[in-house]
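Starting off, we have a lone chain in the form predicted alone, written out as structure tokens.
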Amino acid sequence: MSTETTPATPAPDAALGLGPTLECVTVKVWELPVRVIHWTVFLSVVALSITGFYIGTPFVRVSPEPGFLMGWMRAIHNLAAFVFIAAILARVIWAFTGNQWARWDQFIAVSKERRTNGWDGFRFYAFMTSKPPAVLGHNALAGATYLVLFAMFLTQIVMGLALLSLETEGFLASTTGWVFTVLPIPWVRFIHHLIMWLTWGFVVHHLYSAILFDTEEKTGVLSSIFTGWKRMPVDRL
């Protein structure tokens, strides 16, 4: 774990009941691959949402040939989809090879300590306490939310590939065609579209939570996704 000790800092942390002055450490929490994956997923979701919304509801025509813009939207959508899949696969791999804050047990609360931390997180989000859970990475409740998000992403990927297989033959059709034996095509399209909106709901909540924790803890949550570094009082490590 990379750390740097910083001078004692005054009372922003006193509101958390941590005393008037504190010695803090600066810790490298988010490794470069985690940060790159984070922004790759976000940009992919933006591209997929814009193009996917257009594919479902074409609202612009800039060429005498109606298929021109739609063709570009589909091409960009498919490219962004494979970038998205690669980023998700990379994040799964990093959950087994990254540092302690990137690993899979941050998303599945297998230890009693993480389960207690999850309850503390729930109490904080529910305004039952003013003290956020003491954790450098994701608190356990946030980790569980990410697990649900990744389940949504997996569903989105499978359904997206199944829809793409309708236009192709071979590997995709043979590996994802089973989807249409479970759900009819209109339902697959509906769920694929619904998950897009649920993802944007998560984005709004994610930004709100980051701002909330950054305001309450003064630990650099927002800047950490760019730099990787967070600050934390020594007695909370």
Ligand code: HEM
Second form
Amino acid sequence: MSTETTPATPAPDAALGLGPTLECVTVKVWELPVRVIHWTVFLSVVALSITGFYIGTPFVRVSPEPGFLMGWMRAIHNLAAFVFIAAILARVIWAFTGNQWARWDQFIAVSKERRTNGWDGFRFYAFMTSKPPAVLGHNALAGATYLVLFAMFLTQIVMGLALLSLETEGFLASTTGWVFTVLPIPWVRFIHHLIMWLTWGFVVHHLYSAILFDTEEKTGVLSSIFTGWKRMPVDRL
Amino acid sequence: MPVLAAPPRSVLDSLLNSGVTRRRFLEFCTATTAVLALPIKFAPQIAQALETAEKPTVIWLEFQDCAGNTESFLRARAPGVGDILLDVLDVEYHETIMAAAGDQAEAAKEAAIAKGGHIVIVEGSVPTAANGVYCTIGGKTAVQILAEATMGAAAVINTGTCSSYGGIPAASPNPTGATSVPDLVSGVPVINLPGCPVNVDNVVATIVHYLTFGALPAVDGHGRPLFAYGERIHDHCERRAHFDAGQFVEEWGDEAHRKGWCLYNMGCKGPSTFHNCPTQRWNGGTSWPIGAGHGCVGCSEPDFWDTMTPIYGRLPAPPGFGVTTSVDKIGAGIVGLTAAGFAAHGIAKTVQRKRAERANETPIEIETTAAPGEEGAER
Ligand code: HEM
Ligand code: SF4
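Switch over from the form predicted alone to the form predicted together with the named molecule, please.
Following is the full complex, with the preceding chain placed first.
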């Protein structure tokens, strides 16, 4: 399967008194960079959303004393934006250099096998079966939703950089200025704002699916994003 | 004000003749250097160019317009730029201000066109629907008039948003098929000076630039000269410190409004609008919209009537939801519906599993291999 597949019965399971787990393998599915990137993206999206929401709707009334609240919000937004961009870039690189569960073909179902797997995923969600699709990484349907998320993030980055170019000159403006020949500035703001909400819609779906699969599939999805390990009965491999 | 068969005179001659002192002329050159955002060392070059330059012939065309740009042109700061402009230019044809009428006016125009090398200033958009019948002058449609007048012209200067981008006549649903001048003219350099109305200082500066350097000034992606439209209103606004501080007007006439705080929450489009209003200002440099307490409406941006509205809302209204619905309501609604949808899905999924268990099916393969252990793994 993979070089990272470890034989059964690692110490934690025994310690937890889980009984015989010989039929299971425990696999390091999410490598460290994947997990670090995941949480960097999460934290930066939280920071970007709070500051972005304030930029869009300055909800804090400040006292008459002059301060720099909006200034700080925008500064943090820009800082978090570059952390976010770096994380997304790193993930794109990792999609070509990481292990088989991090690869780009997890998100774009090019093989017949992956497409069947995606169909199984759909059948599971659509109540047509109670069996989750057999897969150790993402099932192909989940992979497709991450592709949508990626497209949203990419749009968000391009629109954000374009908005930033309004107040800067030179490189940014010359690389993202084309955005405003396609979309008027207020609509760029609108879409940038809307994608924030869509991202949180995604977070709801993402959390729900993680919990659902954790209960139905029992492969330890929830803990895997902290530890990297997932468990799988051998006959499903 | 058609100058009837006047011999070519230099700009300076004409100015001195009309009583402008040399001192005033140099002041004008310096001020225009500043509008053009050129280093002050260019002032002598501009003065020299205007001293020798031949008065350019101008044909001013009005189509679907409100004559606001003409108003702006005539009400320029006194005794100032506008007067000088009128003296600097040979305005052969201008419907609103010319003395001639009818055939005489048309003849003056035709003579100027025949000579060539003239500057065409256009105010208003050009209707193209129904073969252009929505705007005809002297039996010709605006489309024809524009095509004839720009033939052999040295440059076309669009004053105001309507000729530059279609403006209000072209706003949805655009019943007359109003079209911008750049979309109709080819083969002649065209520059856009949008705004409702145009700031006459920018018209003068553009013409002076043309006379001095023999070319139109550098433009941005929307065909606007960078000297006037290269900077955002928001970045030069006198209320900007209040923006950065987070001090916003929440209601017209509230304390914050009386104190001159930022108009962001009142729908100010300064953050999305490029224009030199904050620095060049209006009415002889005395004030400007935001200075007077109203947010910017974004009039110098393409399609502003469709994209910068609602005027008192910061973001466009979501399509199909009406103007009172905000993107936040839609967004929060989407998140809420997603949550509700998945909650229902979760309940249904649990029921499905319980049923499967009760029917003594093996609900998932994993139970066949490591059932007891896996139960314990659940938290
Ligand atoms: C998931 C990531 C992001 C979220 C959720 C987010 C959220 C937001 C929101 C809600 C706004 C307010 C929009 C409005 O109502 O006008 C905003 C503004 C902005 N964002 Fe983002 N953003 C994200 C990523 C980025 C990125 C990658 C950049 C790139 C530099 C960026 C740069 C900006 C800029 C420049 C503004 C405009 C600030 C202003 O008008 O003063 N954002 N963001
Ligand atoms: S009033 Fe408008 S342009 Fe001025 S700082 Fe506020 S938002 Fe910006």
